[in-house]
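The chain below stands alone and is given as structure tokens, in the form predicted alone.
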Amino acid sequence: MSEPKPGRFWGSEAAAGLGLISPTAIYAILLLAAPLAFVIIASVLTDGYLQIIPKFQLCNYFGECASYKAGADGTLVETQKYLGAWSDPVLFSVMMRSLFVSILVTVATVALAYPMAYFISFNVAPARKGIWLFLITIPFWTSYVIRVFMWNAILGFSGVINSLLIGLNLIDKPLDMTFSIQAMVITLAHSFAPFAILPIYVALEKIDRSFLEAGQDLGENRFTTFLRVTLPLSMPGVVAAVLIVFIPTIGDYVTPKLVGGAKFPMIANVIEILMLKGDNKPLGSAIAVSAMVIVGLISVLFLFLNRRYLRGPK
């Protein structure tokens, strides 16, 4: 057989490389880019009994749509009627809702870790480091729904916090701390943390420790040098961190469930809901459509206005 002519694409580096990642991209869009497209398509459909009626509308987003069942005689007919993702008051109120414990998970969570990155990447020796972040990891080796359970009982009426302040006689009787919003910031935030201090360590480990002592030698304390220098040159590691963190927690399930409780449902409860015991996917698609439009909106929009600390140097 002769050599491929150079000029051939079955020849070439692109070939080469296509067949690397093609594997790689049929995992992705089989497992990924079908279901979702599967959604954004049922989205825009007919609610029908136990079914999908292809039947094009946009009511499931704005409006009013109505649910049909097929007769003894074939046809449709209208079961019930329901208003769309962003026309229901009690679907958006339970969208910002979400929204809202999901931004103040985040500011917990890089609050509560950046001065955990900060303590290893400035104050710990080269050498325990490594210890160090192998010890962030380790609430990883149990299942997420353990330590969700596991705030269950810390923050229970006969929980490790009421028992202590009991204890110290300074509350009378327990304190209310479990299906609250508090309740899933808390259990969110320390769920999420590991995943916001590597990042923000990694952008703290490459900083040239000679622009703070250059900074300190032009007359600035610790302080401003921080805010000035650290900072700043820190921020990709804390961009990573907030949106590592406020993506995944606005569609966030399990904790609203064992954490927050029927009171304070989250966006992704209401699609189960509505997927599996309501029977009305298209509805649930159309939420989980606008959840994903909001996140990606939000992102972008956080990525545009630290766009100045994500450039390289010139």
The other form holds:
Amino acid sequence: MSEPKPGRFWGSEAAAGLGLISPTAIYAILLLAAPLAFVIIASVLTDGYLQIIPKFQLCNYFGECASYKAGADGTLVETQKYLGAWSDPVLFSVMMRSLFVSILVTVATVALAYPMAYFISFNVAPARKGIWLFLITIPFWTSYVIRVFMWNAILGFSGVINSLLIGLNLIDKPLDMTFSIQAMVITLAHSFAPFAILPIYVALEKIDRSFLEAGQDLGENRFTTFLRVTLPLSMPGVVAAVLIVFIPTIGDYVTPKLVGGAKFPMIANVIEILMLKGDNKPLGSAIAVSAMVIVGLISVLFLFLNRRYLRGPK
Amino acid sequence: MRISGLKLYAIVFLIFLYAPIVLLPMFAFNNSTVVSFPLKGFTTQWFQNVWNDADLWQAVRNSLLVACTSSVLATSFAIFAARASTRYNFPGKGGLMGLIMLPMVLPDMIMAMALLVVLLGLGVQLSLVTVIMGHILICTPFAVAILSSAFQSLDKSLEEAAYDLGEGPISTFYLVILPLVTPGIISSLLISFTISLDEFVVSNFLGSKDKLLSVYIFGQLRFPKSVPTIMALGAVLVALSIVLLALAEYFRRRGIAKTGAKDTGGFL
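Having displayed the form predicted alone, please output the structure of the form predicted together with the partner chain.
Shown next: the complete complex, the earlier chain at its head.
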């Protein structure tokens, strides 16, 4: 890009842009796009012993599959049979549980985040908004593994909540809250809170305040103004918050391990077992691809349902 | 000033956000091997354990090496991408930027496993280098987000003035653009460093026997005996990351003030 060269492409804006982005783009293509493509391909191949046999099949998704091992004379010997990701009841239930947990976490996180974002945008003086946003982002940047683990200390038998409730004589026996889906939802909602607050806040900040006055001048009260003006105008932020929480949550690995007590494995935990100890990379890949397809489809559906909010100003 | 319902909600929400972090120092100084209430008494024994743990220090050294390398490389990659996307229009821009930003939402596990399978298939030995390769992917989108806003707030006429005064594209970049985005670069380095230091999934699966701090912590949490020591370590880490974040925020704001733009909010 340093020396403009003759010709139509070289020296053009397109060439300068492509040239400038190429180091980053090539890195992402080699280390991200190519491995993801490999996983998609591996999911329709056959499982061998410590290898993948390049024979096409769809049974890693539906139906019954077999693993093979190279025999003494080089022929393939069948070692075991297994069911595909969508046919195996255990794997299917793990996928559905992950989906269920992600949806719960997304709803909880976004519903809790909205009033917070609203408060910062509408009720905090402009000069103090920065400090509130900073306060919200700090917990997000501090040791993720320890933060997740701390929820055991909060929800556990002799944890904060039980000690508090017993101290106040509200309960006699400690509540059993750890190692449950609820504990996982609370932990994940905590982890993703800043991700949900920030996009909603940005959308709320963009709303022209005179619209709200117009609404009230036209006879709406504060609540109906919120429902008919503020909420629809902030939907792009809500949609962004939903997607940014929902998509990574379905693949969370640490929370099911530390807070779910390994009783409620999610997709990431199953992928780990299949890819490493289980040595069934095609089946592990099929689950990874299934997870990406599920979140992809739901995200597209969600965007479609909200399309009327996402159109630009007319 | 009256306390509105909304303000009360915001305070309760902050308590929810800070609960795990506030508890860390309480358990770190608690004279008990069990992490539970009621607190037993004051001790600094767990901090001494942290200080005397050789494995932990090795993990800290590994983590610092990985975080420094990843943040420098991710920020360098992000400078190219952020500059290209804010300054030029070119075919495939949406797709390429989408791919570069993908790790922000893609579950870490899927990324780590995809990279792991390919690396093992190519016969690459797992080491700190493979961890760095993964961390660069994870840090780059955050660095791009920070640097894009730094490049975006640049006044294009400054650059044009440099050209008019006879500077070429490269000297303009060094003399005009770089000084103006330096605060953005420092902020991006600090954020990438913090993300890399904190990252667990990629560090765990692309790592070898040379453990990173997050992996070491995760391993130790399985042993109830070592949990109080980890609480002490956590308290130290929280203090350190608050300092780093305050620095990053300071440089980000200074950058915005320097280019005369309006502050639009946090890091993300």
